[in-house]
Amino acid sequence: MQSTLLSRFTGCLIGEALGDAVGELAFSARTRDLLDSEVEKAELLRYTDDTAMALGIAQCLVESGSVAPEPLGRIFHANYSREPWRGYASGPPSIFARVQAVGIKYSEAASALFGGRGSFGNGSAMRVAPVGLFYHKSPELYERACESAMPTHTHPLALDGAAVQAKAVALAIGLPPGGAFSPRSFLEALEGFARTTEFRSKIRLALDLILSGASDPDAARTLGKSVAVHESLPFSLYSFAKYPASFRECIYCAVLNGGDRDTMGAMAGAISGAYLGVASLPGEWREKLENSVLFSELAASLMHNLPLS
């Protein structure tokens, strides 16, 4: 049980970066011919903010056992700091040289953006999947979302967004491996999940796009896949609930039909990996994975200072 447990802790994480690098070469190889060509000719497969950014919370998970605001803010501060150059939006970098100027709290600085609206971008879930693996098991694991995002991300649609990623990742950590695997349980489960009637609705069209057979560029098109957490996540989970026994196809949906190819790899390989554990991650891609060690530590890490149920 423990062995399964870790293989799907380091599955998700490693998953998480393998879609998020592989969704990076996307936007230059669009087709799936290119794309496997990009990937063999790649020394090394690199992840970008998105990876980088879990990578924080599961930091700040394993030294506090906790993800409050100020001090996971802290984290992602000092890791752009020293890697500026993984691809990160305007959101971050503005927040963070705003809090170095003023001296006032991550969260207020987040809150303050988009005319005090705060961001729905999908940057509140790409990166929450840490939080869906250490409250799998917790009541709390809505509200520890929530406090995941608020470094960056105020907006009520972030919040909901990254609580739904969380969520879907502790689902996939508890269905049992190799069985039948049902897209109705699954999205049902995270549309009652769900606080807000954008998500509700999204994830209800993603459960009728699958029943009715749609094509995946016309779910990516009706679902959306823009940079609003709201018109990716949905599209993430869509990929994964259609493709639950292949890592390689779920991401492939998710990176092949346009818009914000690197995040909805990054969500949906989290939620893949969770599922099918890590040995079932293709190898070759795992091999050229940059850091991959790392992941294989903090998960372990993770795993072994979860919170009592």
Ligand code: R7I
Second form
Amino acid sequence: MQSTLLSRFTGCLIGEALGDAVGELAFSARTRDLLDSEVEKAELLRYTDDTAMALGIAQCLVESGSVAPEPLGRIFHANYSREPWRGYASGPPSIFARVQAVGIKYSEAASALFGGRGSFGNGSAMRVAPVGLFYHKSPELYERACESAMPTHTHPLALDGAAVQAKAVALAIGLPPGGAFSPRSFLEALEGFARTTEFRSKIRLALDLILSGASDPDAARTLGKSVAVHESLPFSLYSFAKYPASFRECIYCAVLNGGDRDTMGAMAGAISGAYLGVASLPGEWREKLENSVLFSELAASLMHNLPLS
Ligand code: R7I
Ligand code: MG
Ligand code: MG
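In place of the form predicted alone, the structure of the form predicted together with the named molecule is requested.
So here's everything in the complex, that chain up top.
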């Protein structure tokens, strides 16, 4: 039982990184054949800011047992300073620079962005998977996910998006991978968990698209696939719920339909990896993943330090 849970935790973190890395390659290799050949040619599968920030959250949980915004902001900032080349958007680096220059809190600098409402970029959801693992049985899951968003994303949609993605990971951990998967039960549980009308209606739309047999390109067009969290997250949920039995098919769906490919790969990959477990992720992808030992170590540390529920 323990080893099953560990394989889900590891699958989630490695699934996030693989979806991110393969999704990044899909910006130039835009068909399945081209993507397969790029992955085959690559010596190393390199992840981007999405996974780097997820690692920051896992690190914070392991070190402090919490995701309090200021300590988490300091970890994000230090990791960014060490590896600024991971493909960050403009928001987080501008927050880090402002905190450094003016000495205000991370969440204060974050809430000043985009006309004073904060960012609704998908940055809070793309990195939240370790919160979903750590608090998968906790009634505090929603609040903790929001807390992890605060150092960089304070917009109500970014908070709700972080909570929905964390819940998707938590639900995936609790489902038997060999059993019958119901897209309806999974997506309706998320619809009920979301607190914004935007997310509730997008998750319902994702379910309708699956049930009506829409094509994946049509679903991507209908749900949206941009860096806005209320577009790319619903399509990532669709990708997992449509292809629950295969990590590879789930990732192809998430990254081969345009838009924010690395991030949809990361979000769908974290859920799929949490559902299927690490052994079900493609071996030839796993063996090329950068820093893969670190993901396994962090997964084990997270599992051994879970909060009492
Ligand atoms: O959300 P964030 O960390 O970006 C994540 C993306 C992922 O695709 C990563 O792979 C990486 O490439 O970056 O960074 P933000 O800068 O907070 O948000 C991303 C973008 O969303 C911004 O640069 C804006 O273009 C857009 N955006 C908004 N646009 C209008 N109004 C975010 N919030 C707003 C807004 O309120
Ligand atoms: Mg990225
Ligand atoms: Mg991206």
